[in-house]
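Next up: just one chain, as structure tokens, the form predicted on its own.
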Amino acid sequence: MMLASELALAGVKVCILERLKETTPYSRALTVHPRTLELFDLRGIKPKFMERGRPVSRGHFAGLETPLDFSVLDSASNYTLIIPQSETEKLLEAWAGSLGVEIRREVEAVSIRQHPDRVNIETEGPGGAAKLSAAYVVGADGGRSLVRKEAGIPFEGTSETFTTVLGDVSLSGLPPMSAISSYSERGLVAILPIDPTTYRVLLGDPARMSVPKEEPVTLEELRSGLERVLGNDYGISKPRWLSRFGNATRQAGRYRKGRIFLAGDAAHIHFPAGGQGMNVGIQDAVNLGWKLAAAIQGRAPDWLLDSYHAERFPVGTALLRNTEVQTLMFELSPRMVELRSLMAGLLRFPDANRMVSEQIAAFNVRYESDAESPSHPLGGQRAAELELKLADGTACRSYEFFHNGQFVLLQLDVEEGMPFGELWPGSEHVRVVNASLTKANPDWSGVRAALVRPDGYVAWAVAQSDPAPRDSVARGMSRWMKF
């Protein structure tokens, strides 16, 4: 859905092939975390997300006692943000019919077929069977990934060696809204409330972490892990999802091949540790989206799509690294106490947990300066919302003018007769931004002029101290695009 709505957002018709009736009212996910909400906002759609959710200033890694604070990040985004993976699906879903995209549900692909032009594909649904023919196919399709089979790439890394249970269940015997998190020897268990009503147990009992995945998990598996582990079952009932999942751990040996891309759990699955599967995969939505417009619509330079896999891939595996980590010290064992203990207390460090958050929170991300671009320590950061105020003396947030999905060329403080937007012609797809810093940002400090990508991140900067900003801008502009 959101990779839909960014092509259709540049004006490239799209279609989504949804082999569900309608969105699962389950929920795997249940955060939308930082980064995710940056991104959000970005595109005006943060809001209708915050309405339905509720925003929470912790997280945590490994289920540690010592949380994680995202509240000292440097985002308005400083929460992780509890929803229900359904209803992000269903916001993203109504903000792609709002774009114009087209959704066929209950139609499944079954055949992908590569040319050098085009991509053919067969599918079977209520109508029958039919083909589609289109530029380019991103498999957005799961762990299974048919789109990734069809494709021939491989899906290297680790079965499971372990499997856990969750339900979404009513707990009478707790105080609405309470949390539980409990590690030791005798097992592990995580209680979230997900409304006044309605809890998540995430549980792991030694005693069933052999069970194969695919066994169905019932309520009385749950309340006996219960009493095993905390020794209470807290009025258990009312089940609304029940479900198993194991800890394989597996990557895409490419994101690109040719004309077919892999996104999200096509590209990479892992162990659910610290909520952030969907969140990645949504970022690697967002990183696609604006390169494949370009390139449909005759505006990306040759190298532009390369850089999806050169910039996702290695995102993706330090998202399984850090999930392996995490895997590790949820190991049921006396030397694992002990570690878990220390892990806790070096996260009282500030400065440690602030080191972690990031990660959890997708703010340390950070892509390769592009070398042929203006050179600069800005180039491949991640751009932090700045409050600016514009030539007219309007204030205003910056990521206000990344809504239709452009480029912005941000130009600081510049001086009379030094613009630089004169100097190609004019695009739907660059915004211009003449303004100055209304609060001081020490990485923007100096800066003379910037181009942003859509997806939020600095292409290049150039400083106030460049000998010739002119001829730095003109070649970051044509290293970026086709006018």
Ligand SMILES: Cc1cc2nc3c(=O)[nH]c(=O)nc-3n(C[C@H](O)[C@H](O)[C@H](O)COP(=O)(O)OP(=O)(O)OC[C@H]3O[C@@H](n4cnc5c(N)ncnc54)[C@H](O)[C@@H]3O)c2cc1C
Given for the second form:
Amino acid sequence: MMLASELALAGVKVCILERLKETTPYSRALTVHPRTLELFDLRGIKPKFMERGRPVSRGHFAGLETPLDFSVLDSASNYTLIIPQSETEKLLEAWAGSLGVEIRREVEAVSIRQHPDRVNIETEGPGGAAKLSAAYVVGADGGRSLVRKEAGIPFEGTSETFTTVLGDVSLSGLPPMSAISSYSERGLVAILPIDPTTYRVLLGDPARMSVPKEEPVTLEELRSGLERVLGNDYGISKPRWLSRFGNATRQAGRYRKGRIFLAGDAAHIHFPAGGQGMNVGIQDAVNLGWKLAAAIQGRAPDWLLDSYHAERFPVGTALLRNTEVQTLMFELSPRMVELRSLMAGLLRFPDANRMVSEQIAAFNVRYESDAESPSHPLGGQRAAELELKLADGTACRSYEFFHNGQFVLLQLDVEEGMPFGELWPGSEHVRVVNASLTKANPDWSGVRAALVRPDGYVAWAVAQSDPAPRDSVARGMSRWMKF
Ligand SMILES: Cc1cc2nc3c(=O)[nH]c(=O)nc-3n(C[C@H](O)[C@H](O)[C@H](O)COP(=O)(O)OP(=O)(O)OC[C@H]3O[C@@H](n4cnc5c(N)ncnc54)[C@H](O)[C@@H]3O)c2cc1C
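Having seen the form predicted on its own, could you now give me the structure of the form predicted together with the named molecule?
Starting with the chain above, the whole complex follows.
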């Protein structure tokens, strides 16, 4: 949904094939983390999510007793939004629909064949079999991705070695909106409020962790597990959804093969520790959308499409490592009790807490700076939101300029008649902004011009001290787009 919206925003004709008739009411994800919220903010859709979700400034790593503190992050989105995935999907679907994306529901892709100039897709649905042809196909079709299999892209990693249980239920024995997190040699339990009447219970009961994922969960299994691990079943009743999930960990060997791309769970699966999978998938989509749109519209330099794999594959690998470390820390042993206590102690140090919080928030993502663009420490970094004053005196936030999915060429403290806009022919895909900073930001001090990508990362920047700023800006612009 996110990728299709990004493409439609850039004016690309896009069609989603979805085999489900409607959004599933069962929400795996409950968290939208800070960087994803920033991406929604960049597109102007964050307020809709805020209306339906509940911001919390705390997160967790491996369920350690010291919480992560997102409130210290340098962002207007310095919290996690608790919002069921079904709501997130509905909001994104509504946005996609408003941008003219065609969504064909109850249509299943059954065959994908790549040719030098197109990709052919065969589908099945209520109207029977059909054939489609597209310039590109993106497999955002989950962990069992047909697109990935049809493209012959390997999905390497490890199979499930344990499972845990999830239940969205009522708990009469807990005050509304209270939470529990418990780790001991008897097992693991996390209880989170979804709304005033529904709790999510996550249970790792050592007696049941070798049960295969496919075996259905019963309310009695969850009830007796709570009793065994916590000594209390908290009056569990009214199951809305019961499910079992495991720790299979795999990553696609490549995110692009010719005209086929992979994003989200089709590219990476892992144990859902820290609530990151959907977030990273949405971030994949925002990385790919503007690149694919530029390629389709003939605006992309030759290297741009391959930068999707180059940038997002390492982020996926880091996600798998971070969830594997958390999984390791769920091991139920006396040694692990000691290690967890040590780690919880370390997280009380603000710098350590911030480091791990940035990882879960995806604020630690930094792409390699482009060697052929003007060199500056900001190159490849997440563009934090800046408070600006425009040349006409208007105060504004830098994220407002990204609503249309354009590049933003930010020219800071440029005197009248000195801007760099005339150095290239101009484009509807680049917004030129002349402004000054109204709130100091050490990373941006001394910057004369910067090109910020549509996904909110800095392509390059030119310092005030650059002896030939016009040449640098011209070089930077022609490196990133064809006019
Ligand atoms: C218990 C649990 C809790 C989680 N909690 C969080 C969390 O708090 N935060 C977080 O960020 N992540 C969380 N995750 C992970 C998150 O749910 C997934 O990463 C996310 O759903 C992946 O999105 P996706 O769009 O890539 O794939 P999916 O959600 O799997 O969507 C793929 C879609 O493709 C459709 N499809 C598949 N094949 C075809 C086909 N051949 N033709 C047509 N349609 C097809 C499917 O019907 C489906 O709608 C959790 C996961 C689990 C199991």
